[in-house]
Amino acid sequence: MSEAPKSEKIWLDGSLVDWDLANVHVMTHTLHYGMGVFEGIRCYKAQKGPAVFRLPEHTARLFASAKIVGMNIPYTQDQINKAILDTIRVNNLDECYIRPIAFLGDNRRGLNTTGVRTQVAVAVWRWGTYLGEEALAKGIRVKVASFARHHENVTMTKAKVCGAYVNSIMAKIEAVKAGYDEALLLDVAGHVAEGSGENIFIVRNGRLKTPPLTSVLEGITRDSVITIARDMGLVVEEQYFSRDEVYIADEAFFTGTAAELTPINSLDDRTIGQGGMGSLTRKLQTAYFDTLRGRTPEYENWLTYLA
C-alpha cells in the first residue's frame, strides 16, 4: 500500500498549520468514543478554473450531521466555506479531495460531551478516483457485506458521523479481504441499501431505481445524479428493493464524492447486465463529469470557482 498522500498546510481552528504540525492530543475525546462529523468534498479542474463541487451543500451537510449529533461548531458556515477555498488557495492545488471535520478537543473525559470543546480542521490533498480509474471504464464486483446499514434509529442515519464508520470499515475490509472491490450494506429490514460510502442506482426496463433516504446517507451525489437524469427525461425512482432486484438489473452503479459515479458489474458473482458500463450508466457518467468540469451551463451554480 502507497504512502497516504498529503500536502503542506492545514487549517486547524483558525490558523494554517504545516500538515505535520497539526496535530491532537491522545486524549482526544472524539480518538476514544467516535464523537465527530465530516464531509468528503471535491475540487475540479474546470473550463473556467478551479471550482469546488456543490460547496454550500457539503458545507450545510456538516453543520447538520453537527446539529444531529448536538455538537456546536463554533465558526459560521461561511467562515468554514472559505476555510476551504484558503486552504486549496495555499496549497497550490488545482485538483484536489477536501475533508472538513468537527471533532470534540480533550478538555474533558466521559461520556457526556457538556463543557467539551469542538475542534474544527480541514486537510485537502491530491487523490484519485477512489476505486480505481479502471473501475469508472470496467466496474467493479461486489459482494453483499454480512454486516447490516445502520437502523436509523442507531446512529441516525442523516448525520455523517466519525464513529459510524465503523459499521463500512468492516464491510470493506470483509468484501476485500473475499476478493471483491467493495461492499454492499443492506437496512435491517434485508433491503438494499448503500455501499461502505457511496450510494446505489440500478436500471431496470430504461428506469432509475434508488433506496429512499430512509436509512441512507443523503449523497450530493446522489442528488446530483437524479437532478441530472430528471432534467435528460429520465424515471428516476426512490423505492425500496432486494438484492435479488440488483442480480437481474439492467445496469448498476454506485455514486459518491469519493467514487465518483462507478459502474458495477457483478454482484455477489451474479454479472448486472452485460457486465462493464451499460449504455445509461456511461450516459449519465458522462453528463456527470462534464457538470464537474463546468461543461454544463445550466448547473454552473453547483461549481464555487478559486479565484
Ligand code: PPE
The other form holds:
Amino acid sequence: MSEAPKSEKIWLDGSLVDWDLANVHVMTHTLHYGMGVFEGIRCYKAQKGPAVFRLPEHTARLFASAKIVGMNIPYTQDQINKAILDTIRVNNLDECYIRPIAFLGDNRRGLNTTGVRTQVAVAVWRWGTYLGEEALAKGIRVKVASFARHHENVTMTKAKVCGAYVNSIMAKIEAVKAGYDEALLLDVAGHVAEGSGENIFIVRNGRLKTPPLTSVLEGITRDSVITIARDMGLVVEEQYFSRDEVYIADEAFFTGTAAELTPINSLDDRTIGQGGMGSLTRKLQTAYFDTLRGRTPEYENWLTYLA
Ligand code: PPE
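Given the form predicted alone above, produce the structure of the same protein in the form predicted together with the named molecule.
Okay, now the whole complex, with that chain kicking things off.
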C-alpha cells in the first residue's frame, strides 16, 4: 500500500503547522467515543483559477452538525472559511480535497463532555477519483449492505459525525470483500437510503428519484444535482423507494463531494438499464463538472475563488 497523500501544512487551532507535527494525544476524547464533526470539500481548477465548490454551504453544515450533536465550535463560520482558504494557499494547491474537523480534546474523560475543549483542524491534500480510475466513466458495481443505515433517532443523520462512519466502514468493507466497489445501505424500514459516503439517485421514465432527507446525509452534491436537473427542466422527486426499484431503474448514480457523480452499473449483480453510463447520467455528470470548473455562469455563485 502506498502512503496516504499529504501536503505541507495543516491548520490546527488557529495556526498553520507542519503536516507531521499536527498531532493529538491518544487520550483525545473523539478517538475514544467518536464525538466529532467533519466536512469533505473540494477545490477545483476552474476556468478563472482555483475555486472551492460551495464553501459556505459546507462550513454551514459543519456548524449544523456540531449544533445537532451539541458541540460548540470556538470559531465563527467566517473564520473557518478563511482558515480553509489560507490552508489551500499555503500548500500551493490548485486542486485538492479539504477536510475540516472539529473534535474534543484530551482535557476530560468520560461521557459527560462538559468543559471539554473543542479543537479544530483543516487538512488539504490532492485526492483523485474516489471510487477508482474508471468509475466516473464506466460506473461501479454495488451491493446492498447487510448493515442498515442509522435510524434518524439514533445518530442524527443530518450531522456528519465521526462515529456514524463506523456504520459506513462496515458496509464498505463488506461490499469490497465480496468483490464490489461500493455498498448501498437501506434504512431500518428497508427503503433505499444511501451509499457508504454518497447519496443515490435513480432514473425511471425520464424522471429522477432520490430518497428524502430522513436517514441520509443532506448532501451538498445531492442539492447541486437536484438544482441543475430542475433547471434543465427535469422532474426530481424526493421519495422513498425499494432496492428492487433500483434493479429495474433505467439508470442510477451516486453523488458526493469525493465520489462526484458516479454511475452505478449494477446492484446485487442486476445490470441497471444497459449498464455503464446512461444518457441522463452523462448529461448531469457533464453539467456538474462544467459547474465545478466555472463553465456555467448561472452557478458561478457556488464557487469561492482562491485569489
Ligand atoms: N452520504 C454520506 C454518508 C456521506 O459521507 C457523503 C459525503 C454524502 C452522502 C454526500 O455528501 P456531499 O459530499 O455533501 O455531497 N462523503 C464525504 C466523505 C467521504 C470519505 O470517504 O471521507 C465526501 O464525499 O467528501
